[in-house]
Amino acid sequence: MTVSDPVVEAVVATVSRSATEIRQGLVGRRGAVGEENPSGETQVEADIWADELLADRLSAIDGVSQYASEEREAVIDCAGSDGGGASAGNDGDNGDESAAPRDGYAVAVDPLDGSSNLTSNNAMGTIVGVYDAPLPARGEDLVAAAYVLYGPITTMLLATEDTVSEYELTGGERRLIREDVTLPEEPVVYGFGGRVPDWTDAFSEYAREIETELKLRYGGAMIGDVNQVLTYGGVFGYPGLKSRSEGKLRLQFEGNPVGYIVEQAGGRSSNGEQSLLTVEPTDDIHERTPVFVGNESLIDRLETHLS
């Protein structure tokens, strides 16, 4: 199954092809490099390597005007968007960061979501959002979003304006295993991030209710936890904290793409007050936001508690 828009299909195909290589390339790249990303988090060698690989390939696609990553400070304006770059899906050099923006799609990437799990060899993923607007952009400007989960099997969940589909990835190819993915109506699992003593009183009250109703599933990589919610139904959240009201997750790289996927699958997303997709971004590409996704009834209850 291919995506109807050729540029979006080229992005999806490139990520699919690169995912197997990224997974294999994690071996031997588990160590910290002694540097921090723009959000102040310690980088491991695999973070930088995966970002450089995806930047090279995605910025070379004709029709991609911008590339942004959680691992780099600035947005790259790409050379491939005006027809002068590499053909869609081929490898290529980074665009000129000083060039004027061109028309085309902007791609925002979290190359290795949950890379701290490398130390304990637990699940992690890659997140991609394709925006039809210059970055930073609203989630409503997304035309597609996907995440790759490096679990026992490497899978991709892809949401477009038409549907949500799940693929298995192997040998650089993707094989469709589920079409029209929807969130199960009966919720089963939940996972909440942040240290419990740092939760606000309002969120703690909500969490105490949920833990009497659902099963805890939390693994330290958002993609793994969200995939549990999309498989079984339930709610995932990383709230605003007493020490950091904006929470931990980035709006452009994590909140918007995951919110888009869950909403396209029939669920809801929220920052505690409104859909993540309707949040007006600041000029900071690394802006943080509380993130909540899951079954509509559970997100409705959350917003009532936090209001």
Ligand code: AHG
The other form holds:
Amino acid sequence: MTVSDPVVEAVVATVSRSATEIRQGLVGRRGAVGEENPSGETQVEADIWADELLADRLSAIDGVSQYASEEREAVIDCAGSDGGGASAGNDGDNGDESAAPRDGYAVAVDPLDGSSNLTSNNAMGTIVGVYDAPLPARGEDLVAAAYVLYGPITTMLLATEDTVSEYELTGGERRLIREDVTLPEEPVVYGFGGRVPDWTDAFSEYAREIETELKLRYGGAMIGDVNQVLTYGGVFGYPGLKSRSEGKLRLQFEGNPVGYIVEQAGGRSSNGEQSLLTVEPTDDIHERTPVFVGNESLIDRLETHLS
Ligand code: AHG
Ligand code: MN
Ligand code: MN
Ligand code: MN
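Compare with the form predicted alone: the form predicted in complex with the ligand:
Shown next: the complete complex, the earlier chain at its head.
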């Protein structure tokens, strides 16, 4: 099933084709490279390699006017219509950053979500948000969002303005396996990030309630944990912490795209107060936010606890 908008379809097809290559390219690229990304996190070789692969391919798509990623400082203004992509460069010194971004779509990417799971060989993901340019943008400016899950099987969850679909990715092709994906009514699983002593009292109260009702599923890669929630129903959260009230996850690259997918699947998202998609972004493309996604009732209860 293809997406009606040809530019969005080109982005989705490029990501699903690249996913097979990314999965195969993880072998031998597990080592830390001794550099930090703009969020101050240690980068592994696969973080940078996947980012460069996706930057080259996505920025070459006609209609994509900006490329941004968790792994590079600046938003790249793509050459777009004349097809010259931003050639790889990890510090965003390619492409013409000075020109005001043209109309078209801006693609925000988390090339490898949960890359610390490479060392322990656990699930990871790739997250892509397709926004009406320019970035930074509100989640409401998303026209599509997708994530690839590198699990036992490589799958993609794709949300457009119409529906949420699940695909199996094999040999560069995407095969539709589930249409109209919706969050199950009855919640079953939960997963909360951050260290328990670093949780605020209000969040701890909420977590203590949820722990008596649901089963713990926390694997250290948001995409793996969110896929559990989308499959079984429940809640995933990475709360604001005592040590860092904005939490860990990035609004543009993680919170908005995943919030969009879960809301399109009939659930809710929140930063603790409001839908992530309504959060007015700052001009920091790497800004962090508390992230909660899952069944509406569970998110409503969370906001009551935190209010
Ligand atoms: P990334 O690898 O893209 O930086 O994302 C890691 C994030 C997210 O995937 C996950 O939910 C969270 O970090 C896990 O954080 P902790 O290690 O603090 O649990
Ligand atoms: Mn990271
Ligand atoms: Mn991530
Ligand atoms: Mn990442």
